[in-house]
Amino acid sequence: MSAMADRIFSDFLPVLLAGMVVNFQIAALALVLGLALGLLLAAARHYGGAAGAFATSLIALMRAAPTFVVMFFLLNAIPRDATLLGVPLAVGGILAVVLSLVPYSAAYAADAGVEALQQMRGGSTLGALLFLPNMTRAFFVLVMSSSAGAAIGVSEGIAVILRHAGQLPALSDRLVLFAFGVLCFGIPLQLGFALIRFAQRRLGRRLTGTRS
C-alpha cells in the first residue's frame, strides 16, 4: 500500500466519515424544522384567505433567501452574550447552518405539501404519497447544502477535505484526496437519488393505472 493510500484510509477516511455524519445531522434537523413550519404554511396556503395570502408571500420570501446570507446574519446579528430569561441565545456554528437551511426546507415542504393536499382533496391518496419521495429529495439537497458550514469553521465533510488537502504538499496528492472525498459523498447521494427516482416512477405508474 502506498503512503498516500495509507494516509487516506488510516488518517483521512475516519475523520471524513465523522464529518459526513455532521452533514447528515444538519440536514435532518433542518428538514424536521422545515417540515414543521412548511406544513403549517401549506395548510394556510391551501385553504386561502388572508392567512393563505400571508403564507404565499412568506414562502416566496423563504424560497429566495440565500443560505450564506442567512447564516452570516444569524452569526452576527445576535450578540454572543444575548440571553432570554436567563437562557443563552447565542447561535453557534452548527445551529447557524441548520437555521440557515430552514427557509429552503420550509418552502420546499410547503410547495410539496400544497400539492399533496390538492391530491388528497381530489381523492388521490397515491398522488399525495409523492410527498414522501419529494421530501427525501429535499433531505439529500440539504446534505449537499450543509457544506456551507465549512465557511464558518463547522467540521463537516467538506471542511475536513479542505483541511486535509491543505496539509499535502503535492498537487497530485491533493487531487487524489479531493477525488476520494467526492466519491465518498457521491455514492450515498447518488444511491439516495436513484431510490427517489425509483419510488417516484413506481408511484407514478400506479397513479396512472388507477386513473385509467
The other form holds:
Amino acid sequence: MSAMADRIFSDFLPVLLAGMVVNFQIAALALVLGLALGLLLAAARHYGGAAGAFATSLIALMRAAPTFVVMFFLLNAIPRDATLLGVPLAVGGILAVVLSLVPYSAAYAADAGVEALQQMRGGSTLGALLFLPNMTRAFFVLVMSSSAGAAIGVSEGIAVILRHAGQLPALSDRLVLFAFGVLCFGIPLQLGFALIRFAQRRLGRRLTGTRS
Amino acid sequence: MAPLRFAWALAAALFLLVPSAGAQQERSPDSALASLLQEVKAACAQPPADRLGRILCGGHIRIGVRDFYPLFAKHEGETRSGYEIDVARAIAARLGVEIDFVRVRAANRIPLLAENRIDLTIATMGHNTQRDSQARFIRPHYYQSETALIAPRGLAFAGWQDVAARTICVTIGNGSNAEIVDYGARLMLFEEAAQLPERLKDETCPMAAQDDSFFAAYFTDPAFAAAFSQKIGFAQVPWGMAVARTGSDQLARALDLLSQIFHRDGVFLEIAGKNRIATSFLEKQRVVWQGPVCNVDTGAAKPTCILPPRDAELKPTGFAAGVAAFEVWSRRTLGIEIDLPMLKTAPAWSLLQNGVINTLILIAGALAATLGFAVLTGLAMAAPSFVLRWPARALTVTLQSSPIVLTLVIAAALAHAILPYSPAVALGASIVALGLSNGSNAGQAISEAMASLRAEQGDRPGLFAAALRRSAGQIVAFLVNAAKGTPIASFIGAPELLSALTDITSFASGRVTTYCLLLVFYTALIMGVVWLCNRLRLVLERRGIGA
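So the form predicted on its own is up there; where is the form predicted in complex with its partner chain?
And the full complex, kicking off with our chain again.
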C-alpha cells in the first residue's frame, strides 16, 4: 500500500495535475465562447420577434445536443482539408472538446442571461448579479464534462487516470487510483460550490438589506 | 535387314523420346519463361500486341513503387531502396531491361495501370477479392502481411478475450477493423498510420492495430522495440504485384513464372533478408515452390500451390441496390453527396439495428434508474436517522465529484470483476452509473424540497409526494441529463449507436453522412425525452395544484 502511495505522489500526481489544467483550460474556453453566443441569444430572446423565436429554437436545439455526440461529429464530419474563406475548418482533439461544450454553455448562458435581464428590468441589480454564481456553476460543470476528451485521445485528467490504471493489474489498486482521481476532481468542485453558496448568501443578504 | 530394322527402331524411339523430353522441359517454369521471352523478342519487328513485347523490344519497364514505406520502398535523393525496389530490380535484370520507376500512392496504384502509365505495380498492395476485378494479380504472391496488435511490453495479454471494452487505435478504412469490432474492442480512429506509433509513445493509445509491415521499420528502433511488442497477428493478406487487366496477358504470364522461380530459388528470401523484413512467409513459400507439384509451368494456376486473395467482399443487404440508386439520385438531382454505408452491407446494417435498439434500451434504463435512485437517495437524505442520511450525502458528494466518464469506468471495472465482459454487462453498468450520477443529484433536490416543506408545514402525511412535485423541475433536468449522457456509455464498450456507427465508419466509407445522421438522431431523441419529461412535470404540477 505504501508503494502505491509512493507511486501516486511521486509519479502520478504531477501528471494528473497537468492533465487537470487541460480540463480547466477547455472549460474556460468553452465558457467564454458560450457566454458570447449565449448572451447574444439571450438578448434576441428577451426582445422577442422573429429573432427571438429563432433564438428560442436554437437554444432548445443546443440544449438537446449531446456533448459526446457533438464532439465525435466535429472530429469526424468535417473533412481534414475543409476551409472557409481560406481558414482551415478541421478541428483537433482539444478544440473538438471545447466546441462540443459550447452548445451547453451557450444554452445555459442564454437561460441565465434572460433571467438576469428580467431581474434588471424589474429593477433588481443584485438579482441580476446572480448571473455570476450561475456561470461559476456552469464552469465547474464544464470542467467535469471536459473529461469526455479522454475518448478522443485528449490528454486531460481522466485520460491520465485511465492510462495509469491500465498499468495496474489488481482491481484494488485501480480502485485506489480512481478514488484518488475523484478526490482530486472533487476538491476544486466542492470548493467552487462552496464559493457559489457564499456568493449567493452575500448577494441574498445585500438584496434583503436593500429591500429593507 | 537387321541394321535397317535397328535404324527404324532407333528413329522411332527418338521420335517418341524427343517430344517426351520436350514436354518435360515445357513443364519447367524456367524453360516456359525462356520460350515465352524468346517468342516475344522474335516478334519485335511487328507492333507489339502485349505490354511484354513493348517492354522487351523497347528495353524499358515502368514500375510503380511507393516513395516512403520504410524497409519496403524508400526514395531519398536519387537513391531508392527497400524490398520492393530490389524485387523490381531483380525482375528487370531477369528480363534484360532498364527500369523507369514511377511514384505511386495507395489511391492511384491501380488506376495508373489502367491508364497505361505504368506496366507493373509493386507497391505494398494487398490482394483481395475486390481488387481482383480491377487488376491482374501476379501469382504466387511476393509477400504476406498481417495486422499486428501492438501494445506496451508490460501489458498482460492472453488473447482476444483481453481486448473486450479496451481502446484500440486503428486507421480509418482498414479492412481488419471489422474483425477487431467482433471482439468488443472500442476503436479510436486515426486518418494516418504514421500517427499510431506517436500515440502509442505518448500513451494516448493503449494498443494499436496496423499492418505488421508498417510497424517493421519501427521495431528496428531499439527504444521502440524495448517498449512495445506484437501481442497478436491476424487478418493475413497476401501482397501481389499487379499488371493491367487488358493487354498484359503475356506480361502477367512471364511475371507469374518469374515469381515462381524467385520463390523456388530463394531470390525473394534473400532480398527480404537483405532488407531486414520478416521472412517466415517467404520461407514457407520456398518449400512450396521447390516441391514437384508446384515447380512446373502450370504451378501458378494450381489452387494447391497459390494462396487465395483475402475475401474483402461484405454481403450486401437486400435493399443495397435501392440505397445506391438513392445516393446517385441525391448527387445528380440535389447535388448532395450522401453515402449510407450502414444500409448497404449486412454487417453494417446489423450493427446499426443493434445500435438503435441498444440506445433505446440504454435511454429507457438510464431514465428509470435515475428516477429510482432519485427517490431512494431523496428518501435517505431526508430521513430523520443519520445512519441513512449521512451515507446518502457522502454518496451524493462523491458522485458529484466524479466526472461521468470516471464514474462509468469505475462501474465497468466493478461489473467486470463480477461478470465476464459482454455487451449486456456494459449496458447494465452504464445504466447504473448514469442512474446513480444523475439520480443522486435529483435525490438531493428532493431532500431539499422535503426540508423546505417541513420548515413551512411541519411533518405531515403526503410530504414526500409534495416534495416530488416541488422538485419536479430539478428531477426533469436530471432525467434529461441522463438521456444526454447515454452516448458516453460507448466509452466502456456499451454497443449503442455512437459505438456502432464508429465501428461501421472504421471499415466503410461515408463518415460525413454517418456522423450527421448520428447527431440528428440523438438530438431528435433527446428532444423527445425533453418533451416527455416536461409532460411528466406538468402532470406532477397539476396534481400539486389540485392537492
